[in-house]
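The chain below stands alone, shown as structure tokens; this is the form predicted on its own.
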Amino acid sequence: MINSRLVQSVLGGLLVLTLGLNWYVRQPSLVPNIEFAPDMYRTPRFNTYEPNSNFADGMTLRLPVAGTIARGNKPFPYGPGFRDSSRAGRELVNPFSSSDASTLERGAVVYNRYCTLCHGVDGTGGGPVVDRGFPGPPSLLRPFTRRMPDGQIIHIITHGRSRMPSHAAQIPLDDRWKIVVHVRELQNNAVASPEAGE
């Protein structure tokens, strides 16, 4: 049979033993920690444009891998240039209408957002940039743009086209077209200017 004094006496000391290293652990103390993986917690580090020598060119900020695609971007099949500029208005059909009131709304933010600056507000071509002395871009409302397909439009925002950069890096491709159709409202909306030419 188990002495119960000498129970009493053990469970007692492990009690006291208890709140000696509770009351030690919560001291502040002047010698560190210990630790046991002190590469997790301090890793060797690379700052982008510093020298690392893992790598055979000495170079921290990589490339990426040829063909990849940033996550969420779709790729846009057509390079620069006329021929694929025709070629994708031949082919591209707008995914989006203007039937779609949440496509219309979407469209005006887009557009308000990229391309006011230059083609202004209702699309004339009198944007800030204008305004201080920057060459005005044709006017969207004019029977060449009118006549122009869909894809062609893209094409132009995706690629760019003269003093236009490409905007592919700043705008998904949905709202590329959503871009478009905001652009076929402007026109259905507004008589296109009497100086717009061919």
Second form
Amino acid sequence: MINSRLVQSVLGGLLVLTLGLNWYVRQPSLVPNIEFAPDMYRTPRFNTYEPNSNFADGMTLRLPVAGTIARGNKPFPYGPGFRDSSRAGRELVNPFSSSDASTLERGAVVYNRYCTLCHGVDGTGGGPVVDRGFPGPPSLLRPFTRRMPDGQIIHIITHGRSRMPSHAAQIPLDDRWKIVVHVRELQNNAVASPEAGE
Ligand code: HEC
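Moving from the form predicted on its own to the form predicted together with heme C:
Starting with the chain above, the whole complex follows.
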């Protein structure tokens, strides 16, 4: 048989004790609380640009190990210039095709984001940048560009050509390929109106 009065007085005692302890260890409001196991959040470490005696070159920030690539960054083993551009045209095959709806959708999104400002929504040129005086690019629908192999187009997107800047830093390789699919779509859909092609 539990003595309820005893339980009550023990609980009451505990309450007074915890309130008392709480009052006893109280801190002025401006002093931060006591840190328990401060190493958990104050880990000794070197900041990115801090000198570092652990390495021969004295730097904290390390260069990537030779031969490694950042996750998601597929290599594009072609330099700028015409020779590598035509080699890319001969060697590369677009891994994406217009038979895949998500490729078409993504290609249109990325093209509209990065290319329309100069090449226009339909590829014939006349984007807003051109309206403001930037020398207009040739139409992507002209026979010359239609005959250009996919690999050469992705080379132009990657390295740029003359006044067209490189887009390698902004657009991942897979998205660049999908843009090429979209450019082909623009070309094929324009067949019905050949005057658009020059
Ligand atoms: C800042 C404006 C600008 C942007 C943005 C731009 N281009 Fe260009 N593009 C040009 C110019 C200018 C040329 C002509 C370069 C030359 O004189 O050789 C060109 C040329 C090209 C050519 C070669 C066409 C031919 O018939 O010779 C292709 C293909 C091309 N661009 C595709 C793209 C794609 C795809 C994008 C989007 C990723 C893009 N461009 C973004 C300005 C731009």
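Residue numbers count along the first chain shown, from 1. Since we're looking at a predicted model, the values are computed, not measured. So that the term is clear: the rigid core is the largest set of C-alpha atoms that superpose within 1.5 Å between two forms.
- Annotation for residue 132: C-alpha shift under 2 angstroms between these two forms, rigid core superposed.
- With the core held fixed between these two forms, residue 170 has its Cα displaced by under 2 Å.
- Comparing the forms between these two forms, the C-alpha position of residue 160 differs by less than 2 angstroms, with the core used for superposition.
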